[in-house]
Every structure is written in structure tokens, then in C-alpha cells.
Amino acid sequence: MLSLLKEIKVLEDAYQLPTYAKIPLSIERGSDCHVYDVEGNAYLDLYGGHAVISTGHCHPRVVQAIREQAERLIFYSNAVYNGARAQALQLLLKMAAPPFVQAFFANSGSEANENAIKLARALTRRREIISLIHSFHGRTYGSLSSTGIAKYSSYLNTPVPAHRVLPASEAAAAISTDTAAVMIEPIQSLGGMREIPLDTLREISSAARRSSALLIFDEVQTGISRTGTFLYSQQPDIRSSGVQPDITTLAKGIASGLPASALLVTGEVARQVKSGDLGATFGGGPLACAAIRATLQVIEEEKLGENAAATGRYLREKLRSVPMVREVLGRGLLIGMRLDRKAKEVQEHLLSRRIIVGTSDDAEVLRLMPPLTLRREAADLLIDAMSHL
């Protein structure tokens, strides 16, 4: 007789078209730091399902606005206005702040850079894309296209034209009259936890100037408050430098986990949007809404960002003594440890312990992307099971 998780996979692998390659769980419930698989088993949540559980698995007040929300008015399109969506925006630019002005929702971070790359070439009339080598942007083919990790943008027969992925260090050097964009995601989370150096970024972000291109700012992962502050631009050490991105695009936490992206512009880029140039049927939905501004109410009046810095040091502190961690990368809960051993072995091994964590495009690279609210009895928890590896 099979196991219930054997009957899922079963189901599953017959009917779903190949996607990842899957943890062998099959997820059925959620509280906070934890989920629980179809036999009742609590593990400690260190993925956050991709860096998407930004307030933890089913933060009650995210519940209750998805709940009222869906009695009230589950879908209208963005031909008529609605509260829920006023009010998301609203937030949604309080805690962007300044030089951003105004937003536009998608459903998915691959849509949102989609938008980005689109208006960039309108806006410029130029066609030229540049982008990081080990960057990733998305599975869709403008996105894809800019992806600078070789086994995904392989799949693409015929790239989008006018797309160059370049080293981090060349980039500079590359942008002309020709270029529209360089869009840069500022830790390479898939690609190993890769944080683009600052004087790299002041020299990207200078030329970018000098040649009238813009400059877009990947946070699918970085944003939403997970390395500390709201957008990783809001950084003090990337502020300082006076690197501003004109786009940003957000997704993963925006909505603790429905699907829902943003992409932001300054005013600069706002005033030369019309009517028309964007549009999504389903992108700034009431119910996705609803479940952003609950979420950016939560980031907000619990101090998650606070708490990601803090918990964040806290864990990258105590990960340096682990023998078996060679290198600790990223900034807040967007945590990297390069390792003396293959990831793989060790996810395993943590799965084992109950502790669920993800590897990344480098296999000596084991990535943690908990939700926001993870606590240090948590996170030694994680010290504990590697350091008896």
C-alpha cells in the first residue's frame, strides 16, 4: 500500500508537466517559521518557499484581509477603481519612499521585469538590454533572455535581440547611446549568493547616467524588507553612494504568497508613462490587494525589516563558526554559506533534521530565505544540526 506522500507524487509526476527537481515533502500545512507535511511532521521553514513567506506561513491578520476581502469582491479588472488596490499603493510608496512615485502590479516577478525591459526600450527608444552574468530575472523570454545563469538561458533557441550579459565588471565599460537598461539584481541569490560589489554598482549606475540609460533594479528577492530595509537601495552604504535606480521590480513577499509583483519608477520615469503602455487583467487584483497592503501593514508594524537585520547578523555571526561554512554571503534573511562540501549533501542532511533550506545554481552554495519573523531560538536550531555534520 503507498504512503500518502507516494499517492501525491504519484498524482502529481502523471499530470504536471517536469518543473523543479522536488524536495521529497509534501507540504500541507503552515504556521509561522514551520509547515507540516500530509503525516502531521513539523519542519523549520528556512526556504520560505523560495523567499516568498514574508510574514510567515499564514500571519493571521493576512488571513482575516484575504477572508474579508474574498466575502466583499474577489476580482475586478483595472478598468474600474477599488479601494483594496488605492490603499496597496499607497503603502506600498510610503515604504518605498522617495524617489519613487508610482507603481504598477503584475502577478509574478518574470512579469514584472517583463514590464520593466518593455518600458525601458519605449521610454528610450533604444533597444539594447545589459545584464549580469549569473544573474537570474525569470522564465519568461524577455526575462529569460537577460538571465546570465547558462542552464536556464540555454533553453532559449532564438533570444530576445538586443539582450548582453555581461561580467559585473565589464558592464560599465559596455553601456552607450544604445543601451536602454542595465538591469541588475544586487545579490545573485540563485546565482550563489553573488552581491554586486558597490563600486561596481557606482560605476554601472554613472555610465548609466552619463549615456541617458536606465538603470533597473531587480529586488524580487532583495526587496520587501528582507535584507533589512524595505528595498535593498534603501541600503545606507548603497544610498550613500547615490546609486537610485529609476525602475525597481518586487515580488516573492509582497503578498506573503499570493502571486503579486510590482514595478516602481521615480518621477522621472512616471511622467513620460500614458495611458495604455502598461496593462495586466489580472495584475492589482482586490484579493492580491488585500493580501499586499496586510502584508506591507505587518512588515511595517512588527519592525520585520528590524528583525531580518538583526536575526540576520545574529545567524551569519554564529554560521562563521561552524567548521564546514567557508564563507557567509548576503545581507539580512537572505543568507549564503559557501560551504567546504556540496550543498545537496547537506539540504539532505538538514531535511533528515527537519529543517528545510534550498542550494542554488553553485553547489558549494546552501541559500537560507526564512520568512521575516525568524527568531534566534530558530535559527540555533539550524547551528546545532550543522554543526554536528
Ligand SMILES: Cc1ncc(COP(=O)(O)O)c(C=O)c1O
Second form
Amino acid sequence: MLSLLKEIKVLEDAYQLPTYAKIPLSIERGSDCHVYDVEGNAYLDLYGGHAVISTGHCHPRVVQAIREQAERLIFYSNAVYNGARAQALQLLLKMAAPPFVQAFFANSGSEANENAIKLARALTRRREIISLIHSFHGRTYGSLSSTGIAKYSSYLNTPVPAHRVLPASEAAAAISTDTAAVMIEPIQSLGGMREIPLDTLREISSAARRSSALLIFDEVQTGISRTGTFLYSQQPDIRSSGVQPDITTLAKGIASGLPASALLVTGEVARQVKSGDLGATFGGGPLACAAIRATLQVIEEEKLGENAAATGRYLREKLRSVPMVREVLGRGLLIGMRLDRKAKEVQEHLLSRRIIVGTSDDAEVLRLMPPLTLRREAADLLIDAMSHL
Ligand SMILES: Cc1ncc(COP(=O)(O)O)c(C=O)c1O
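Right, the form predicted on its own is done; let's see the coordinates for the form predicted in complex with this ligand.
Everything in the complex follows now, all chains and molecules, and the chain you saw is the first one.
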């Protein structure tokens, strides 16, 4: 008799076009930092389904908000007003804080980035978009043309014109009065958890200001409290450096797993956006907004940003004493480890100990993007498993 996993695998592999190289698991249930496979085995989830599970799997308040909203109204578009949307926007902008004053809801990180690029080109009436090598911005046409990881971007035989992908150290000098925007993933997670040095960020930001080009932060992974503050641009060193994006994109953890994303803009940008410039049938739908609002409430009330900072600090400290770890990268609960061996090999070992972690585009960098509810006791399980390899 086929195992349940095999039965599911046969069907998915037969009917789904190939996507990611899959971890050999069929996850059927989740609760906080654990997921359960089809046989009922528990796994510690330090991957969060690609950094999505901000409030933990199936947080009761998020589940309740989704259930109540689904019973009332699943969907109506932005063509009408809706209370769930109004409340999600109010809380999002309170947490994002000025100078961000308005937001646009979309459905995925790629879509948010696509709209950021479109808006920058339209508002500046310029064409050029500069982005950085090792960044990942998504799989749609503009976002992929901005992506600096060859494995993905080489798929495009004809990238969108006027996209330039440059080494971080060359970006500032390349900005000119033809540049509409510079798009930056401040911690290049998939690229190997490479953080853009603060001096480089400052130079890019000053050059952009001098040329009246916009600065876009892709905070699809760093946002929603993953680095300890709600936004990466709110980290004390970034804030005090004067680097302030004009547009920031958010997705992943914004709705605890329902597909949703947001584009945040400063007052200066908001003033130039006209009705009709932006739109999306599903963006800002009531169900997604109920999930966004509940997610943000949980993050705020349960102080998950503070927990991400504290547990991240603890984990980072412990990881430094694990012999196979050469370097610990990232901030908060966005963690990379440069290992003395292949990350894939360690990922497989950890899976055999029922711990899920991620790899990256750098073969020696292992990534952790766990729920922001992760506690020290769970972090200790990882340290123990890694110390026995
Ligand atoms: C930094 C970053 N930007 C954009 C995206 C694209 O998001 P989505 O897959 O929701 O389109 C991702 C996805 O992994 C990402 O990590």
C-alpha cells in the first residue's frame, strides 16, 4: 500500500507544473511553531513557509478573525468602502509610522514591487530602475528584471528595458537624472542573507536624493517585525543614519499566510498619486484585511517584534558556539548561518531530527525565518541538533 505521502506526491507531481525543489513532506496542520505531516509527526518550523508565518501557525485570534469575516463577507473590491480594510490600513500606518502616510494593498510581494516600479516610473517620468546584485524581488516581469540572482533572472531572455542590476558598491555612482528609482532589499535573504552595509545605503540614499530619484525598500522579508522593529528602516542605526525610503513594499507575514501585500508611501509620494494609477481586483479584500488587522494586533499586543529581537539575539549568540557555524548573519529572526559545509546537507540532517530550515542561493548559507513567536526553548532544540552533526 502506498504511504499517504506517496499518494499525495504522485498526484501533485502529475498535475502541478514543476515549481520549487520540494522538501519531502506533506504538511497538513500547524500550531504556533510546529507543523504536522500527513502521518501526524510534529516538526519544529524554523522556515515559516518562506518567512510567512509571522504570528505562528493558526494563531487563534487570526483564525477567529478570518472565520468571522468569512461568515460576514469574503469579498468585495476597492470599488466600495469596507470596515475591515479601513481598520487594517489604520493599524498598518500606525505601525509603519510617518513619514509613511498611505498604503495600497495588493496580493503578493512581486505585485507590490511591480506597483512600486510602475509608480516610480510614472511619478518621476523617468525610465531607469537600479537594483542590486544578490537581491530577489519576485517572479513577475518587472520584479524579475530587478532581481540580481542569475538563477532566476536568467529565465528572462528579454528583461524589461532600463533595468540595471549593479553591485551595491557601484549603485550610488550610477544614479543620474535618468534614474526613476533604486530598489533595495536591505538584507538580501535568498541571496545568502547579505546585509547592505550602512555606509553603502547612506551613499545610495544621498545620491538618489541629489538626483530626485526615489528610494524603494523591498521589505517583503525584513518587514512585519522580523528584524525586531516593524520595518527594517525603523532599526535605530538605519533611522539615525537618515536613510528613509520613499516607498516600502511588504508581503509574506502581513496576513499570517493569507495572500496579501502592501505598498507604503510617504506624504511626498502620496500627494502625486491619482485615482486610477493603482488597482487590483483582490487587493485589500475584506478577508485579507481581516487577517492583516488581526496579524498586526497580535504582533503589537504580544510584542512579537521585541520577541524577535530577544530570541534572535539569544539564537545568534548560541549559534556562534556551534563548531560548523563560521558566521552568523541577518537581524532579529531573519538569520543566516555561513557553514563550513553544504547547507543542503545540514538541512537534510535537521529534517531527520524533525526541524525544518531553509537553504539559500549561497550553497553554504542556511537560513532561519521562524514564526516571530519562537521562544528560547525551541531555539535550544536547533542548537542541540546542530551540535550533534
Ligand atoms: C525580498 C522578496 N521580495 C519579493 C518577493 C516576492 O514575493 P512573492 O513570492 O509573494 O511574489 C520575495 C519572495 O520570496 C522576497 O523574498
